[in-house]
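Single chain ahead, written as structure tokens, the form predicted on its own.
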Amino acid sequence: MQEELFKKIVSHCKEYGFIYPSSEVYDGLNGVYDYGPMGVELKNNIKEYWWQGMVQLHENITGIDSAIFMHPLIWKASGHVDAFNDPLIDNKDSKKRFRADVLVETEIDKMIAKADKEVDKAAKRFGESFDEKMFRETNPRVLEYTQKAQDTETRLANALKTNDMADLKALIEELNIAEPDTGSRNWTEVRQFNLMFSTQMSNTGDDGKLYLRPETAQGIFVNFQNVQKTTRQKIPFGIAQIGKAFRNEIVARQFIFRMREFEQMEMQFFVRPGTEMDWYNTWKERRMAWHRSITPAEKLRFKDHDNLAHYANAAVDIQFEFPFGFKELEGIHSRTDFDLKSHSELSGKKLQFFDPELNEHYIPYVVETSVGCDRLFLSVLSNALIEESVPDAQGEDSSRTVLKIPPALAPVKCAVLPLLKNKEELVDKARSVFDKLKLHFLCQYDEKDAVGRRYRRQDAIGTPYCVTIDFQTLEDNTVTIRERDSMEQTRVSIDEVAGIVSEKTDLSSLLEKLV
């Protein structure tokens, strides 16, 4: 069922102009996608909501837009040159390449799924008297699956932490993991693969080697003092950025969930050493509240990291329940003073802050929030795409496909529809209404096909409101405004339409949930 939903999302994205395979006329480029007319609007709205929620609502957070190309020593200082690797394994028979840790994680998911299946079967058998907590704690089969999943997860984390590729290979063999398509278990050794794309610039010295940035955070760190001095911010304060990043993923998969070119929305929050855990917990809750403003709470959860990155002393993911399971949506990390200290040591420049309250200089600690814009885009669509039965004009049940996107994020806020396209007076009036409304928000004008079909087209791209101009409009200057989710139609004055739609679709309607 979930696999079918995922296929429908991918198909819907292409059919309605949200996402296209990149370079499709040349049979595409694996792991790269283009955002279409509807997709770019939705993505821009998501970015704008993040920016307003992060920068506009906080006096002590400001933004930058740093360059994609940066001095190559930045990536030496950050650890990316030496440690930005994924474990790679090849299947000798199929010649396909995989991430070894993902193969194991998939097997862990299967173990958990088996335990959940036992719970579901018991729930059906015992009905209302079923005690799930007690069943999970006492049923031998559930305990076996759960313990095996935990043991495997711990061993995987230890292998990655100690860079023990031999044990990771042994774990794959012990779990009897097969290549998904062929069933072959003929694996190569596991080896580390650096994920950075490299390129050349003629005037950087040495061999002119540069990297496409694998994250946007380093552009913030090397600009720490510039921003602090020009904005006169005091600790604690944050710097936010939205920008492209590039990773040469071993296996780009699951549509736009894991791509080689993607967009990040990151904020680095600089704090006094010793206060980082308080701020870490604060930003965990703030970011979860932001996500819950656009996503049902039951679709979200925290997941602590089992294997901390070299720069972190605490890390947690906010996971979303995608059609392929709970996966990372956003990471919150306590990065200590690793980045600023590393750049200070390698560059020879002191990246410090003078704290007037303590009367001393120190290197700030950092709490990071980092969310993938593309993954957030996919989560919005996954939650919004619905097929439902609704009454048609004759009162009979029919089906419709609707994107129940939060109205403030919807690509098109309002569609203007003349009842008939062959009545010049209706078309002229509809055009007049459209020209007024487009000054306030993005609108579409549509006169092709019956009104019912036009409603369905707007439902499919998530348009919250449709305004229909009919013969009564010519008499009293009123129109029918239809709401997407309820499909309720009300009669209002033309002069009221802009206010009604603006009130329901302005980003402030979401921001109010955060303050």
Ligand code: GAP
Given for the second form:
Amino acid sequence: MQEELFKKIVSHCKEYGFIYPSSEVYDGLNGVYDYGPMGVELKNNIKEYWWQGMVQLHENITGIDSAIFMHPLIWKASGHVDAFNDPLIDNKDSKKRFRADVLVETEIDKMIAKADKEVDKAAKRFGESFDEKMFRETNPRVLEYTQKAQDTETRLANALKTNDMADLKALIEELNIAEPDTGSRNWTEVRQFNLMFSTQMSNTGDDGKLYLRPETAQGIFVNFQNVQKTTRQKIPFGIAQIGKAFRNEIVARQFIFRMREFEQMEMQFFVRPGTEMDWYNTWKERRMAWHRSITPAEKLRFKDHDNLAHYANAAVDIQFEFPFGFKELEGIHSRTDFDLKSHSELSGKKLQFFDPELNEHYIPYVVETSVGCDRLFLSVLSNALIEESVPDAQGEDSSRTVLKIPPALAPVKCAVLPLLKNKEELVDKARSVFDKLKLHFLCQYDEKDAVGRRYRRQDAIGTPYCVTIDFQTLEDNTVTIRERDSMEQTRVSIDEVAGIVSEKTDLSSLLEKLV
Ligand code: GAP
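May I ask for the structure of the form predicted in complex with this ligand now, the form predicted on its own having been displayed?
The next block holds the full complex; its first chain is the one shown before.
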């Protein structure tokens, strides 16, 4: 694990106003975070890029914004009341709580790491002539570790599928898994724990119990017919939504990777039964292309699900290589007609589509794409945060911290800097440039400290362009424009600045990679 990088990301987020721990003055609230002035801009840009990639680029996808509170029967029909559980285990000595499946998965990762270590050692020993494939297929140690990892994975998947918590406990004992901090193996039994938060609403009859939605998708399902009727879409069509979701995660850690309150960006694509696997493959490719437009391809991969959720007949994750390894960023699920059918049954309302081409009614099948906005945020920062050595004003080696965020996602697009703050003409001119540019995109005006330090401050929040107003500006209306990554400065006319910055920072520069 790139522990150092991860620590740097967390402290950078706090220092530069991207993310703060929630309720910090009261020592925080586990698994809950607040987005600061830079964070909210970056997050909004990520959401906007996703939204435009879905709704703007696809004529047959429209958006909604459904309420967080929903009728409690929705969660009965969706299966969340009965099946939205994680296996929980407590350590009796440390009194700490763990997800039993994650303890086993961590053990599997260690087995795979041991096999990889053998391969690395051999690669060094044999040099150029090394045949990795053959070595993996024949080396007894590698085979042993790989086989053990596979067997454990299969047994874990079976235990989860059949709800066999006793076997999960047996697996933890057989693998000799100890509590990571204390080494204690004094475990309780494993039991299922429902992840939904509940609350109460007055005047609803019964006990008024409601759930905070654990996924935004159900708001789409129960609005399926409303949207279809008002948009007159024909199948296939999609409904997109961005919104908060809540899960009482057993262990909320790894910063904003696993939170108790988070934001999802989901799209349900309603298709003709029998065509769902084609659409599943199409959406796999489309979503991977979207991620690759902002993330290096080698940091992304597909991982099929071994253990399907209660609603799915096929599911794959797009994983990203976080500083703590490859982990799920987005889930793509073929959800069959499970949800619409259950809601039809429980509500007594027919949630069907009349297909004029087939001249028949049917319950559509659904392919879903679901990505966590906060995880995307973390992936963008993990890629972007770089320390590099650069020459300073005197040509000496110095280092800078720079956020190489895709310019279209950067919180601030352009900083306007008068060379000196005590020269009124420079300040007035810089202010007038700032007032013009702010009509086009988010700018910052900064006059404090030497210009080099101001550049560093903008580098640290990922601002793609800095415009400096100097004495020559007063003579010929030109400014220097400095590009964040190359640090190259060019002199351009003031009238050109808005165009240059817009061209590179507009979301269309990303969208065009998708079509
Ligand atoms: N509607 C399908 C669904 O909710 P999921 O795989 O449980 O599927 C989708 O969640 C995405 O939501 C995940 O890929 C992840 O990016 C994000 N997500 C899930 N739980 C999260 C959590 N506790 N904290 C942050 N993001 C989370």
